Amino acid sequence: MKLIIDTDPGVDDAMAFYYAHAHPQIELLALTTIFGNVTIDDALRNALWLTESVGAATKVHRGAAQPLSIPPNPPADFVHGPRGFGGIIINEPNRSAEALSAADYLISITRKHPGEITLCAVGPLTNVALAIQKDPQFLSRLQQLVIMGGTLYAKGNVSETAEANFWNDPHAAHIVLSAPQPANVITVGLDITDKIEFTAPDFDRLAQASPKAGEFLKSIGAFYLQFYQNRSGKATCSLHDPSAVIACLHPEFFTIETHGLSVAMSGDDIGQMQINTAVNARKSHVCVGGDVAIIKENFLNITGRNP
């Protein structure tokens, strides 16, 4: 599989691209950044330096720095930390990323390997909504867009209704769920992720089975941990953006209805993805449950493959 990830890194964003980099079935082509968990200055510096933790040689492309239309919400510091990686300073990284910007990018890529490459956005829809813009034809070029964001049955985690992805560009999201052309878009959200639980003796096992990624995981999970504890009064965190990652190349895994969607735009529920019944409304496949045990234990069993 050809995997490109629009990344806002991000705790639960560096466990994906560890994953992702570890399988062998995926050839991990590149990180398009995006503000959200962290500014776009960070997510850069981030991804940057995930990348040259393991020598991969994945690309690294400047992406959108605030929404389309609305102010840009401040960055999750207490979810992720001040920068991104909870409490860890990380040295500079020596890379630098490539000239083209994200949604250039993504044109140019799926241009050039038509059908044949999987985007998994799991951070705001901002990167993906310009390409759409720029060229209307982007997502029918795509083998499949995997998103990490919205929630249907569940409760929001940034507002009774609202996912923070979509929060965080509502328009965008709208953008993304409602284009007319034809796509094979897969939702992943907080219907299924909140049910992965993650705990501290996860962080450890992996830190056992990979002294290097695990390691660093098991460090930066500790903040991650620690707001979750603060926030539900359990020491457990989601598995979000690597669940986001797993479905691209296991959707027997989870649960999938297939509904029109759409995104609020304004008032009290902005941000929330909601079921679009209009006959012509493109459809998309939502994840809204999952076996929670295959999908944690696929998680720790690749991730542990890193270094």
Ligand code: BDR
Second form
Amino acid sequence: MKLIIDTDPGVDDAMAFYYAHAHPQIELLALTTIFGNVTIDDALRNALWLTESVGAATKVHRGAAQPLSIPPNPPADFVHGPRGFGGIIINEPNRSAEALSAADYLISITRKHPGEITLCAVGPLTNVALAIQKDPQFLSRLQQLVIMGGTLYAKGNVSETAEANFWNDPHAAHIVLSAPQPANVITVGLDITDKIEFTAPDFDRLAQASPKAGEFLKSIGAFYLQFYQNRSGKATCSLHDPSAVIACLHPEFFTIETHGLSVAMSGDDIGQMQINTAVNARKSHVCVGGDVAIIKENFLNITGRNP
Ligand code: BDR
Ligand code: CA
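Now show me the form predicted together with beta-D-ribofuranose (BDR); what you just gave was the form predicted on its own.
Everything in the complex follows now, all chains and molecules, and the chain you saw is the first one.
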């Protein structure tokens, strides 16, 4: 599978990267970066560092620095640490970003390989919306777009009803979910990701199997686990972004409903994913549940293959 991950690294973004890097069926072409958990400068730095840490050939592109229409929310330093990697200070990477912006790269690579690219977007959807605005056929040229974002039935994580990635750029999320062109779009949101509980012993298992990448994830995961524990009283964190990458290859692990969708762009419910019952609404596949044990085991197994 030719895969691109659009990402705001971030602890669970780093987990998603190492999963994809180690998967024998994934050719990870690029990371396109986006503001969200961190600033765009830190997203780029962290993405370059991740690829460098395992000598990956994966290219890195700079994406949007802010949402399409709303003022940017501050980075989620209380969730992911001051610069995205918990309490860990990394060296500045030696690699540099590619010349093309994220949106221009997405347009150009899908023209080169129409119908072959899977895009997994695990941050705010600004880059994807910009690509659609510049080239309305962009979505139709993807093999699939798998999005970590939204929630239909479960509670939000930044408000009663909104999930963080959609809340950080609700206009972009709305453009992507309501674009009329035919497209294979899957959302993997809190309905499933908040049910997958990742623990300190799970991080230990990763560190044992993979002394470099796994140990790094264990170190940055400590901050992430602490945030969850402070919020819920439970010593477990959710497996958000890795679940979306797993869904790219294994939709059969998930329970899926198919709906027309929209996103609230103002008011108390800003960022909420909603069902759009209009007959001409483009349909997306929404992961509303799944086999929690299989998804977690698959993540641990594959990610543990890293150096
Ligand atoms: C999403 O928000 C970010 O904090 C995570 O990286 C994930 O993409 C979960 O709501
Ligand atoms: Ca993310």
